[in-house]
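Only one chain is included here, represented as structure tokens and corresponding to the form predicted alone.
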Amino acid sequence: MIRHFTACDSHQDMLGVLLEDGVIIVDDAVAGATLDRLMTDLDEDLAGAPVGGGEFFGGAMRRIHSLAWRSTAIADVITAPVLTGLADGVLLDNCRNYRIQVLGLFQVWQGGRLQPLHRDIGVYEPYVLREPGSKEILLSWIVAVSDFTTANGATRIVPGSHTWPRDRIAREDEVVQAEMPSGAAVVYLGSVLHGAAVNTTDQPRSAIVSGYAVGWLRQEESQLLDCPPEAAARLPLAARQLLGYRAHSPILGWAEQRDPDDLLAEREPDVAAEGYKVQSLQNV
């Protein structure tokens, strides 16, 4: 069972669930206006976006990235206040600030295969081990654009398994599925065993992925690359920092010792957000 609370409640409250159970469910995470405007900014794009992803992702699933240079609305996603709130509580304690792990659109389409059960952390091992009770590095979410019902393949998630051994295999008993309604979110640790189930009926489910890594670590997506500087500096200061236009200390990824709190601080947007994506692309 995963427990459900609102954006309303004690983040605290919540906190003592996250750390205990690795992970929660908040509904009413992102507002459904966010939402819409984000979809219609990517629906050109997801129309023609391919139906696949091979054998990690199921054979089923839709993806979309870049999503800070499609579309503004996703700095109100990146930035909603319960999402960084838990952030700050889980990862601040091993670091100066935090980063965007990673940010995609998924769909999971009719058909296709279980996704294999996996931790966010794996992909820093062998080289950044993280054993049960240490600091975490990583915390990740999903905000449910569509519902998650068990019948479209809610994403399947192990509670608890972040307390365990990294070679010990989840029973079926012990996974769970993250059913919830759109603008929901579930939030849950990097250490966590989870993984996208199989969609039965004939809609698509839509998410967006997404997370924090601590500030010190490499983003697994480089959203500098994803999100240039032309198009990063027409998002708010919170977001852009998110996305990686900040240093994690006085000198830890400065550029031309640019103010670490806002490494695009005397840059401005070189074109208009309008028709920018048409311009951009001869650019990157």
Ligand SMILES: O=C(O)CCC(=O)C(=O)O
Second form
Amino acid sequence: MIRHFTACDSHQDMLGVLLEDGVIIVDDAVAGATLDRLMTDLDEDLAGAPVGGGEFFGGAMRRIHSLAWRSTAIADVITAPVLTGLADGVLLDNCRNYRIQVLGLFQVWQGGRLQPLHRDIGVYEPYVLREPGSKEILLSWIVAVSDFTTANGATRIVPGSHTWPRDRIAREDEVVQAEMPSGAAVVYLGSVLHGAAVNTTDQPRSAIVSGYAVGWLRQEESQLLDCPPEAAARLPLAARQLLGYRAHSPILGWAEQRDPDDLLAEREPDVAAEGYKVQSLQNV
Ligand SMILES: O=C(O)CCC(=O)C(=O)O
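I've shown you the form predicted alone. Could you give me the structure of the form predicted together with the named molecule?
Let us now look at the entire complex, which starts with that chain.
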């Protein structure tokens, strides 16, 4: 079972269950109007993307990435207070700031296969081997754009699997599907087993698949290429910092001896117009 919350529920309660079960659902994480704006902006590119995705993606997945380059509406998703609040609670004792790990629009279409259950931290193996009980490096989330149902391919999740030894295989009776309404988010630790399910309906299941990684770790997807400076300049400060236009601690990831966001502010007039203070790290 996955416990459901609303964004108004106690932050401490949500965080407690997230750390214990490894997963929660927040039923009202993102406003419907934001998702409508996003889907209008993505519509054409999404329609042109192939349905497929190979073995790992189950063979009936249509995906597009570079969402922040394609639509400014994504800013309201990645900075949703309930998502960043949970990330603060899970990640900030292991970093000074965190960044978007991966950011894609995933549609599951009829006729595919189950995606293998996997852990998002798997992309760092064998170099980072997180053992049960060690500090978290990733907090993943999937925002439902369409309703998520068992029939249309709601993500399969294994609550509690963050406490398992890495090689333990999930039994089918330990897997649950993240049924949730449009606008909800399933939020799970990077060490929780999960995977896309099969859609048996004739309508696609759409979702924003993303998450945050501690700021000292390489992002799975190169967000600075997915959303280059001229596109990042259109976004609010908090969103572009989450994409990676920000140094960590304080010089990791700098550019021109500066915090990347300061440099962006100087080079892109729109950002400078926001009045964001340019500070040099030269003397740090
Ligand atoms: O779309 C989903 O339900 C899950 C996708 C996923 O976990 C992945 O592709 O890594």
